[in-house]
Structures are given as structure tokens and as C-alpha cells.
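What follows is one chain in C-alpha cells, specifically the form predicted on its own.
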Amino acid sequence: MESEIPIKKEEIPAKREKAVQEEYVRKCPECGSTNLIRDYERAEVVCQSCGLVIDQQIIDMGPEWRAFDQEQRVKRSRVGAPMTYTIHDKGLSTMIDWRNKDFYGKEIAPRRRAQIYRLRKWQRRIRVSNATERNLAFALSELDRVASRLGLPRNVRETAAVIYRRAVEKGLIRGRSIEGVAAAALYAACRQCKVPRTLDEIADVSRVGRKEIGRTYRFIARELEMKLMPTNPTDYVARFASELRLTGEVQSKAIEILKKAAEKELTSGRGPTGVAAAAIYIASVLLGEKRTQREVAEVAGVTEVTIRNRYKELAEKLDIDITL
């Protein structure tokens, strides 16, 4: 005696499956409440509003084993790693570990090590079988290296890998360096995921120059029809304030200043990092956590002159009284 109502319809992309998937939520047939609880000791589904037992002898869909820490969870799990775009074969192929140990951690017998060595060598050759896969393997490893140096989160790396794969499919790599396209894809992913990094920051840890990254980024953004909004200065506030060891109150004040500046169109046509740095400088002075213009400039990657010009402009147009 269960009644179910659809709560969401989500279309799956055509590449994966052309179908509509419906998710259902249970509803109490007695009082119509959706506030249900699962009693795993009695294997029942009970309505918390009226106490009606809706289902009995339910199945626990979780694992039959217990784990008390992450190491045990990884060891006892019987599935592989999830699919990822940051590996050229999407992580679907197997890997033979470089250590000469078996599944139980015991040393492999010396007479079998030569055989394992040959298997490992052929496994490497099979995983990268053609020029496209070799290109992807090198590019994605370079992309992961740059992202690690910049401390970027996982979602940015996945997005950058997808952008690079789209560029390969459309033949945009020909005539350009792999490092340049990988760095440009990472810059585009940072902007798309609202985790902004400047071209200078990416160029510092990449093997190509700022000019080439910018030129390649504009090219792939145009060819892939990527509609990316200009970077908002507020996206930089949290990172700059964290590096300057400023409190949350200073961050909130800086964001408030930037919102007022945006309303008066004081941020358009100006570098977002310079405006963000000036707002942080003003907020730190107002709240008694003052940082020098040189300290803020070093963190933001701009000159002291830029901060001085921007903060004077903001203070004047927003009627902020700064007593230095």
C-alpha cells in the first residue's frame, strides 16, 4: 500500500542515454506526509507524523562490511576508482603497480619478477597506443602538474581536461604547443568554475609565457564558443584576504565595498585584481587590521601605484573616510 509521486525529471545527455529518469519520493498513504524514517533495527519504514508502518523487511543497500577509518574503507572496498577526464583513458584501464608485491603485500618471488617486469612494460605500451592518446597523456599530466602547483580543486582540473579534449576533437591543437593549450584550458576552467587565477600566476608555473597563454585562450574560447563572463573582483577577495591573514569581517567589508562600487560602475574597465586589492586595503584600514600597500600589492600581483590609484578613487566616489 504505497503511493509514489514524481518529484524531478532530468534529461540525461544524448551521448550517454536518450531517456528520461524519474526520481520518486514516498508519501504516507494515511496522512500524506513525506516525513518518513528508516528503522534499520526492525527493517521498517515508519511515518514520523502518524506512526504508520509503511514498509517491512526492507533491504539495506549499504556494504555488508564495516570500516572505522579511510584506510580500512579503501582496503575493503571491491570497486575501482571512479571515471575521470584527467587521465587519457578516463581511468578505465588497469595498472600494474611498480612495487614487487602481491595483493596481500607479500614480496613476489624472484623467479616471477622478470615476468612482472615484461607485463608492466607491455601494459604501458598498450595504454598509450596512438598519437592522440600520447598527446592526451602528456597534456593531461602537464595540466595536473600546473593545477597542483596552483592548488586548484578537483572540479577545476576535470573541467580543464574536458576543455582540452574538446580542443583536440576540433583539431585546435595543430600548430600550437601542448603546454600552451593545456595552460589556456586551465585558465578557462578557472574562470568557468569561479576560482580565478591570473594569467601571470599560470605563466609563472607553466612552461610557456603569458602572451602565448592569453593568445591561445582567446582562440580556443572563440572556436569552442565558450561564453565566459568577465572575472568579478569579489572572486579574488577570499584568497587575497586569506594570504594576508585577515579576518572574516575584513573580507565581508571588502565585498560590501566592491558591491557598492559595482552599483556605481566603478569596477568596469579596470583590472579585477587591482580593484579587489584596493577594497581589501580600505577594509583593513577601516577595521583596524591594517596591511601596507606593499604587502597587499605582493599578494595581488599588482603595483603599489595601482592600489593607491584605485583606493583613492573608491574612497572619493563612495565617500569613505580613511584616516591613515
Contents of the next structure:
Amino acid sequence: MESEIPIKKEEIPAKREKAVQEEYVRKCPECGSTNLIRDYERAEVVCQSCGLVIDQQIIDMGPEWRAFDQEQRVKRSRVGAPMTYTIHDKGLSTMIDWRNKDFYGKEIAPRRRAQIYRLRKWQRRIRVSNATERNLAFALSELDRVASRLGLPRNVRETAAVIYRRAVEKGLIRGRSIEGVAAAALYAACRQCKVPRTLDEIADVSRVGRKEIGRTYRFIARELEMKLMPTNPTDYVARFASELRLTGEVQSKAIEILKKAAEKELTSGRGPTGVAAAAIYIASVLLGEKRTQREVAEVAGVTEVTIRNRYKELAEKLDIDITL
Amino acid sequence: MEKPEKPKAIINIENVVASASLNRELDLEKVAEALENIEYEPEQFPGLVYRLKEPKTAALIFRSGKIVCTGAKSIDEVHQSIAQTVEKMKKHGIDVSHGVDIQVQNIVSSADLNAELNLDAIAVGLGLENVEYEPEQFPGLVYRLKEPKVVILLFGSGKLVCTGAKDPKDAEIAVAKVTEELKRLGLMGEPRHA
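Next up, the form predicted in complex with the partner chain in place of the form predicted on its own?
Once more the chain from above appears, this time first in line as the rest of the complex follows.
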């Protein structure tokens, strides 16, 4: 191509599937399509809609070797595990291997074993250099422990670790317990990732009370200006419904009810779990997969009375006829 | 500020807290003997609680000679109750000649906007960085104003509570401000029918 057309690079919030190879998706300057192809054979970026060559001689960032199975991959890869915020040194430090083998795979001479043993010991000790790091290491392991108990995925743990680190940077930990801030960071991370857990769920598996977590959460959310939307009852539906072994139809019905309820402003000032529980209860009754109020209440962590109240409100205002 | 509109939200003062100082140390044991129907349990609370019937308030008297008066429904009532307390002490031979200075510390008031509120929308409208709305923890929306420096709790029913005011006017200004802002955002909601 002779004339280079200036390209406006636009960053689009990571679309998981595509973003694996491309760091940012660009828009075609001719037709505006975002459907671009990276052709590594010709080293060009081509628009799939109109055929315009947008970029030439792109650099392939991938490895220069090929691997056909896990074993080969391990052998050929020259890099370590990816960086992670969930380890206090971001996983960047070096470990001396516990096997007494040298670089060539030979046994280490017996007279040097003791020396290597001592080196290993000191290496482990200096990984945590000072009190701040020790606290961080402790907090992150606590974070990981609670997250494991709740079965939270990688991305939530990573987010929680970043929130915790930001809280440390701003000096928000002082005067609060490490466990409390860790639990609050996890609660915030769950909400940020749209997989909210209730405070009760987190309080059950951490060593901190629900009130303390709530208070700490409010504090760090305000100080870090996290701007989290109030939790949406629909975010709880899938989890509660699957815990109650309800089918997808019931879930969609419950979500539909919640949508209507939100339009009629029935959720304002109500606990999101209670509203979600009532919607699930109504949906289960309507579709003939009835669960008792007690069952729903147990899963959602609210009382039966709450469900009854919410359910009456919803049924009345949305004109849902329920005959038991 | 804008002119007072027609039927403004009526603001009810629910509680006035004021502090006063007698400018001298007190021997609480003596005071406890002097005044009738008081609660004094140093193990539990270092102050002495003196409950008045008329106006129905409570005065907390401390060793440092400071008095905290709570439960009053107006600023007048605060002055009355502190005057009564001091008068009683004087009668029982406690020297209060160092003067009393009274300071209003906090006024809690309530009001009704007469309209259902959609707190979710309001939280977004007022800016998530300015408000605190956690329905899981508390059904109200907490809105902290900078000027006047008060905190307003908005509820879905349209009722609100204003705390932190030092002057009854602060509460009025704050409520007017919030009303104005909600109207501007179109989030005032339909007027509730009686």
C-alpha cells in the first residue's frame, strides 16, 4: 500500500475471545468494521469486510517454537508462570529447587549439599524482606484461603488482590484488621466481577463478622472511589437457582419477574437477596417446580418472612396470580 | 437560593443534642446525692444520667463539669433543660457560678418528600462517588452534603432523615437542595396519594 491512512486506535474493553491474540481491536478506517484479521503469513492486518490492508509488517509476538503436547511445551518454554497480584512479590522471585540437581541434571556433589541447603533456606527467608511484605504475604494468603472456601475463580482473586494492594498503598489498613480488609476486598471484587456473594457468605468463611466486613467495605469503596453499582438481584438468580436444582426456565422466569419489578421500582430500598429469593420462589411455583419458602430462604440466606413479604409485594404489583 | 416553593416538605426536628460546660470540676458522688431520680453507675458509664420530665430530655453530667443534653425537640427545650439542671444543682449547694456556655452539637430532623423514590436511579444520578447505597446492609441511601455539612438518609418511601446539622436552618437548606437536585434529575417520583 502506498498511502498510509492514519488509523485511530481505539481500545475496546477486552472482549475475552478475541483479546487473546490482539491487545486491542481496531476499527477499519474505510468501512468502520471491527472485523479485522491478523494474517501472520503475510504480516498484515486486513479488514474482513472491505479488504483494506490496514497495517503491514506486523510483529508476531508469539514464541518461535512449536509444541504439540504439554510435555514439549514445558520443555521449550523459557518463561515462568505469568505475573500475578495474588502473590506478594507478584510471582517474580526465584526459588531454589528442592531437588539436588544442577543445571545439567547431574547430582550435586555431597560436599556441596549442605551449602545448597543453606542457600535454599536463606533464599526462602529473604523472599519476604520486611514487615510490610510479610503483612502483604499474610493478607494475600488469607485472601486466597477465603476465596478457595467460596470457590471463587481466578479473576475474582486477582481483582481482590489488586483492591487490597491499592488499599495498602493508600494506607487504609492502619487501624483495621488484615483479615477484615481482605474479606472486604474480596466482597468488593465479587461485586466488581458481577458474581456477588452476600456479606453473610463471606463472614461465614472468614474470621471476621459481617458488620465489620460491611463497614470496612464501605470505607475502602469510598476511599478508593470504586463506584460500584448497588447489587442487582438478578446477579444472584443463577447461583441460588442452581443450588435449588431448578431448571433454566425457572431462572429466566425469575429474571423476567425481576426485570418487571425493577421497572415498577419495587426493588428500591429492598435487600437484593430477598427480592431475588422471592422471584425465584414465584417462578418455581408458576412453572410447577415448587420449592418451599424455607428451602429458598436457606439458600438465599434470608428469612422466610422476608420472602413472604417480598413475594406479596411482587405478586400484588405485578398481577401475578398464584394458587398454591 | 431559590424562593420557597408552595407546599415545601415539612421538616420535623426529632432530636437536638447540645453540650454545656460549667467550667469547673464536679464531684459526681455529691451531685448524685443532691439530685433525685438519677442513674449513676461509674462501672458502666463514667457520667451521671439525669432524666427530666418536662421537657422530656436527658442530661449527662460528667466529672469534668461538662453536660450533654439529649432528646430535646427544639433549641428552646435544650436551653430550658440545661437551665433546669443547673438550677437544681445550685439549689443543692453546688457552685455553678463559673457560667454555662451551651453549644448545639447535632440536630436530627425528618421530612417527607411525599413521593416514592427509586434509590437505584438516585444513586446513579447523584453520582456513585457522592452517595452510599448498600441495600444489603441498610435500606436507605446515604448522601453526604458538603455545604451545609450534613448527612441525609433517603428512603424508598420518600421519607428522609437529616443529621449533623448545627442549626435548624442547615436542615432546611439541605432538604431544599436535595429536593431541587432530585427534581432536576427527574427522579422525584409520582406524588404519593394520601
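Between two forms, the rigid core is the largest collection of C-alphas that superpose within 1.5 Å. Note that the structure is predicted; figures quoted are calculated from it, not measured. Positions refer to the first chain, counted from 1.
Here Ser148 does not count as shifted, since its C-alpha moves by less than 2 Å between the two forms after the core is aligned.
Remark: with the core as the superposition reference, the CA shift of Gly51 between the two forms reaches 2 Å or more.
Superposition on the rigid core between the two forms places the CA atom of Gly105 2 Å or more away from its counterpart.
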